[in-house]
Amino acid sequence: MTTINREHLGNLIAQEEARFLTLHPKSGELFQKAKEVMPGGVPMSWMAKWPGAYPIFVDSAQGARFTDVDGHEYVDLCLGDTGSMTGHSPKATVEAINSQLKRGLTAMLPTEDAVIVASELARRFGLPLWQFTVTATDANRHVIRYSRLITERSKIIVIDKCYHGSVDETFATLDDAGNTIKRPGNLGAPVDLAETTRVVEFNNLAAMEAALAHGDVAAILMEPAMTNIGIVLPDDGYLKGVGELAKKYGTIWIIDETHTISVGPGGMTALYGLQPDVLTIGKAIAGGIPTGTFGMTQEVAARIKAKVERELIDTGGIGSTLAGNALSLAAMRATLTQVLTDEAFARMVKLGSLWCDGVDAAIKEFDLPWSCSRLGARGEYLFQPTAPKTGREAADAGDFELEQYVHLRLLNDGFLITPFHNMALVSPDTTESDITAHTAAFRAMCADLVSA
């Protein structure tokens, strides 16, 4: 197979920085007033992750298109990291979002939306009841003290590599000798990992059995297939064999299907028959109007009414001010009733499907040590030949200056992926066009990379 040279390389990086830098100037002005009063220029400090010596300042975004400040136009393969998998500012969701406007944003009460919303995710999902949080990381703090306070359980059962937002309890890892340790990276820790947490590889079964039969875990907390790390896909079965375990041990079993919904209206939970004790989602549900929700069985509903006084039920650390609000309620309605619609997701996965079909071809053709991975409308390349089985080989194939350089030619060329790997989405907006131009830049990159 084909051979990096990465003097090459570096030369490749060069060309591409200058070439951003030409391309963008009123993007260059703003982050320098923007790091007057920004930590590193930017408001959120993953920002600071994008390729070229700035991000890139968006001036509108709609559909599968957004334009930056210098007059860019961009097929947008990114959506948000799954944020807008709607598209930019769908139609309905739009004119639902300005009628709620007029019509008060947050009561602290219910509305008729939030009936509709949640028996439109009990359809999809099998799970009956639903709350409502503003975000999916919010959803999943909330289940993890639910499941400890049923379970009378201290311990959370998380997959190597994995990512559920910013919930302490998902910042662990396994060290070579098969202990749960901090991740790189992990900021200001409240208490040692090890103490709230015990770490599994994803597709091992004996290991989870393992780390269950010492009898203190509350919950199972995992996504049905791994996509911040590089898409990682069960093994056939191995999922079905979690639920199992769970049940044998009296454990909450929780899926995130904040990503994975990319397969399909209901996600991989509907796809497999898949039947946890909840589940989690955000992002994409409302359009990019923050939000989150999760859904539970009823006899989880009925354990944890039995255990909380309705006189405490404002002081247990569930639940914020603004969750359930009728704004992002009202974007539900729209979004998963008109814009993520069945028939709009089997468009999205067949364009997902020819992405993968373009990547994998100009994989073949220079015989890069490349793979690529599909998750219906979603699809990543990782730079090692085969497809991985754990969280542990997906970030052993990181290569971080030749990922940077993927995307900084790309983002040249008018193709955004998003930042922290090589994944690309497909939106209801998204064109077979978009499509074809992405292959035909991604070939290109392909064959200047191999030219040295």
Ligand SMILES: Cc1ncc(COP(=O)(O)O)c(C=O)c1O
Contents of the next structure:
Amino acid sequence: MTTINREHLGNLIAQEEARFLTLHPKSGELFQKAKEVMPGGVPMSWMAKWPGAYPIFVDSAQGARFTDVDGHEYVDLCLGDTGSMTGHSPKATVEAINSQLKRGLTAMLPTEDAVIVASELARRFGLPLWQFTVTATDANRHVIRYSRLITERSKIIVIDKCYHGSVDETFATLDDAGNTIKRPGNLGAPVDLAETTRVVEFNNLAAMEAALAHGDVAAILMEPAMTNIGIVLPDDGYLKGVGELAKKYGTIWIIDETHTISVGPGGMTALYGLQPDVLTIGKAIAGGIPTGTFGMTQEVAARIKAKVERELIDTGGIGSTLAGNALSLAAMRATLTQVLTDEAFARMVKLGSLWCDGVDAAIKEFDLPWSCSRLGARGEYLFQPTAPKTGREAADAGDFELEQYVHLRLLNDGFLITPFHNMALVSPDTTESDITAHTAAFRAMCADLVSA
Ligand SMILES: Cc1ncc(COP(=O)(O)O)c(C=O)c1O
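What about the form predicted together with this ligand, after the form predicted alone?
Below, the chain from earlier opens the complete complex, with every other chain and molecule after it.
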């Protein structure tokens, strides 16, 4: 297999860094001003991780494309890391938002849209009862609290190298001896992570059972396929096995479908016929307006009800003032019923697969030790020749220098992929020619990489 020459890679990176500066003078000027008023020159700290000397500043975005302040148009395969999986400013969602703008944005009272959205979520995911939050992070935080409340247990299980938003309990990892410890980069952890969390490897039912057998686990929180450390797909029978173990040990099984909805309208839960106790999701479901939601079984709802006093319901650590606001529910109703439809998913999944075909073809042609994993409308390549089985294996395939090159080169060529790893996502507005253009750019990049 082809080995990448590091000196050659260094030269290629230098070329792309220079090209970036030439292409993006206006973003550079804005960045200088931005540094005076925002730490790192960015409105949110992760934005400092984009490749290049500074992030490009967006002028406008529509459908599967956006334009930067220097006038360059990009095929957007990042799509706000799923927040704009609908395509930017989808027509039906924008119409619903415009209409709601004149009818009140938030009143801390329900609107009819809440009933329609909850019914649609129940149809898609099979769970009958729903609550709304401002973000997917909040949804995960809230369901962890509820799980602790109803089970009267303290710990949660998460998968090694998972990501579920900025949820304290989840920033844990395994050390080499298999102990749960703070994940590198975890800032200001409030308590020792071993107090709140047990970490297990993905695709390992024996480890899951051993972690549950302590009898102190309130909930398992997991994505049905890992998507935040590269894509890691579940082995046959793994997810059903987790569900059975959760039942056996009286633990609440929470599935986070925030990213895995890429496989279809009801995510992997519907596709695989899974029966979690609780399901969380956010990001794309309101077309880019902040929102999150969680669904639960009748049994979970009844257990919560039995333990929550109406008089104290506003000080329980659940909810926020803008959760379930009229604007986000109007946006969700339009997005779920008119944008992220069953028909849209059929097209998106086909194009997601075409994107992976293009990547696979170049990997094969240039004999690169890489592999590409498919998750419906989403695809991702990793710098190892076989698909990973665990988060750790995917993390070990990381190559920051190569990753930075790939991202910068594609950006300079007019394609944006997610900033954190090599993931692409397709929207209902993405076209076959967008994908074939990416295939050509990816192939040319691979040819240059191996040309030393
Ligand atoms: C699987 C998953 N769950 C939850 C979240 C949190 O979403 P948000 O940052 O919008 O709260 C993320 C964010 O990337 C995610 O990937």
